[in-house]
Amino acid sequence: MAKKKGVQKSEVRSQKSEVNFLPCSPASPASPSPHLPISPSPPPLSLLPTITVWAIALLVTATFAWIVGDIIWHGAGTISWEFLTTAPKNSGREGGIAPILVATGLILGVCLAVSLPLGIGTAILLAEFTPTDSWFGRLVRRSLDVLAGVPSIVFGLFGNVFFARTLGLGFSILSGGLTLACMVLPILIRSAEEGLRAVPNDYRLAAASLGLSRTTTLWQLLLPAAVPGLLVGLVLGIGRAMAETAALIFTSGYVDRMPQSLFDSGRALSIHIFDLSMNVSGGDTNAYGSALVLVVLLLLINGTAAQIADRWLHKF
């Protein structure tokens, strides 16, 4: 019994000693443990890349806002229903831009009708049927990269010589649209190819394990999954085509009347802005209004493509 009492007293003493090490009250500040590592503040040089990236982003955004703000400030007062539905008068100083919009739409339609089938077909060939390390694939890709960097004036001279003179199309909407298709194809092909390559290879393996043919896999699985990449190339191509001036001067011409067919000459919106601002005195007001219409069209196209891509990703 004496031994048991001694053991119980020693246990009580040990419990009291453990309780004494606990903090007295929750209000008392806890002293930092000397064993916990203190994270040092990042050195100033490590913040330099982050600051540089943010500065570049803010500079680009501010430049875009300044340009768009200037166009809106000078061109908003010109926009009206009459401006959009009437023909130019007095060399463009008066009247509207209805024939200009029609010619721009026809040129863009010819460009897309030619470039989309060729671009997507070539992208499928490079991404799905050509090995990455083959000499043919490397040659085609390097050629497309070089063509994407060729100045537009070179494409304009080529279009004038080949489409306007050799093929006998003359200064026409068809010549301008075919020339723009040559300009858009490198961007469209490379963007579509990267979109197809971004599709996980598990899709292809799963389709092969189910016994699906390559054609069925391509049309039912790979192309729907690559729609966002295809839309990126399409938007970039449309943006370059609508804002192009130098190539269309030598192919579609300057005529500002309403085109009756694809073989008629037509003035694109970018050429109309260039002509009013550089060659027509007193045409700055309508030039700003035409520039505002062009910017709004580009923003609508980009926004629509972004919405389609976002919805398609959620659906797929």
The other form holds:
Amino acid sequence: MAKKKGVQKSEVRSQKSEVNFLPCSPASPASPSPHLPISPSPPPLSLLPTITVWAIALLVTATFAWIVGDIIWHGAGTISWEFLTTAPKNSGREGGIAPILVATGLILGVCLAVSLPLGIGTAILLAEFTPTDSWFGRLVRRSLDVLAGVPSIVFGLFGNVFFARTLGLGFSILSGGLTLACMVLPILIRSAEEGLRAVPNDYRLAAASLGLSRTTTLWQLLLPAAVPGLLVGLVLGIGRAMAETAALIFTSGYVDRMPQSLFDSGRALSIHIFDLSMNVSGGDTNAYGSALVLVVLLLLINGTAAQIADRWLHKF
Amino acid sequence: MKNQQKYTALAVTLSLGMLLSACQQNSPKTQLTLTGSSTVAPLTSEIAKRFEAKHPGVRIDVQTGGSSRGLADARSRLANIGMVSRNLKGNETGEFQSFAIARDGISIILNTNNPVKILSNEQILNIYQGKIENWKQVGGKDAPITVVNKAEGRSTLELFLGYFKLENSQIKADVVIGDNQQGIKTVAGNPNAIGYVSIGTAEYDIERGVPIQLLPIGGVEASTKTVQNGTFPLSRPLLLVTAKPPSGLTKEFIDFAQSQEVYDIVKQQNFVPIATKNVAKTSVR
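Could I have the structure of this protein in the form predicted together with its partner chain, to go alongside the form predicted on its own above?
Next comes the full complex, this chain leading.
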């Protein structure tokens, strides 16, 4: 009974969104619907909002450009092959960031290895097997939204108590990665769920009418179609994880030695930047250099994800 | 049925977590963990690196989180050694064994061209709150005062505010600087500026002819000597603390951190080494 109701609901939903839906591009903004009433000629006063909107857009862009420009200006001189491949010396004032890059990569790796399967699994459960307005779906979704807004320091303290102490992982890359996984999960699940929901219901009905099993439909049809949505979540998640300082200082720790295993403590890039600019006098140059590396890494990840999404769309 | 699957998934996830925790092996004796003050952490990290180089196979992990965390972790034995950047107070002195590895002292600096040679605590307080705005008012030339303050989050700022019982919001600063070097450069280039920096750094630069002068605080001369013997009021010790009398590797590391072998590191981090007993033996092993 409940199942039937769910199908009916999703039919209604798909009809509603039919108008502005572009196949396979759930992330694209909705194009103006032809059904919306458009006033014949805009009143002259509309100039003011136009200017305001443009000014705000310019302001946002300018702020971004200023920050990136400042980091490049101060940090570009520091970057060299040596900076990327040597260990920090004299509390990071001299030397490079090699162990810190490795630790950051490992933390991110643990985070994604745990959060991706869990996140996509939960998203599939929420989008495909749970009716939109069931109490279970609503409860999970509400808790995820609350979790997404929890300050990272809270995750850090939780990670310190649960992973580092209760599970006995101590200050380690594993503790840090698992804490980040908890932090990233809400974002990942919600965007993956949206990605799946944006796949037109016709696909599901067509697959059912062809007699495909739900598993085949999921693997062969729904997941590939939802990949761009998943990537959006992934990029947002990686962004949040890479920029994290507060949650990591209590979990993955401060040690700037080259990590030997996942049980070693390792300093993440963002913590290195924080430490150099706040606790180490004379560390500003290398702090800027590290910040530049972090920004470039994030841009690279974003760019790659965008490219993959693009390719995928053409292939599909 | 579906519910059952859900619970199975949950159980698998949980047991995975347990398994991971079981895999964790701790190797005692050769590993030390230190947590605590973020001011002491960079110094201890460097000392630890040198110690590790001398003792192959030993690992020393330095973590931060603040002085209170250092005390809490030393108490709960989560860390072998806690790091604290203030004097122990009240019953803490009875509870912990403390070992000073360095002192941090800051004082007021002026340009050498400034005829003012002494300022009372009240005058400094008024200058930093913007109540005195001209050097004439404290016996100097007729020139406006340029107040140089530290950026938020610096430990020197905390020490300064704590001594003068000020809030950072009460300070009317003309220039806000990041590190000691920047403060010295600002005052060296402006005869009307007043700033405060780490005494170790200032002395080092004065010896190299940078035109700045260190002012006494509360009648005590600002020098590494007065910081070293603890008489200079605007200073604090950097401590290693343990919950019980140290032994084994813990003791070895603390002895090493107090020895003259690391004085160059202490100076490099702009702190003042403490005159300790001459530690001839450095290794007990």
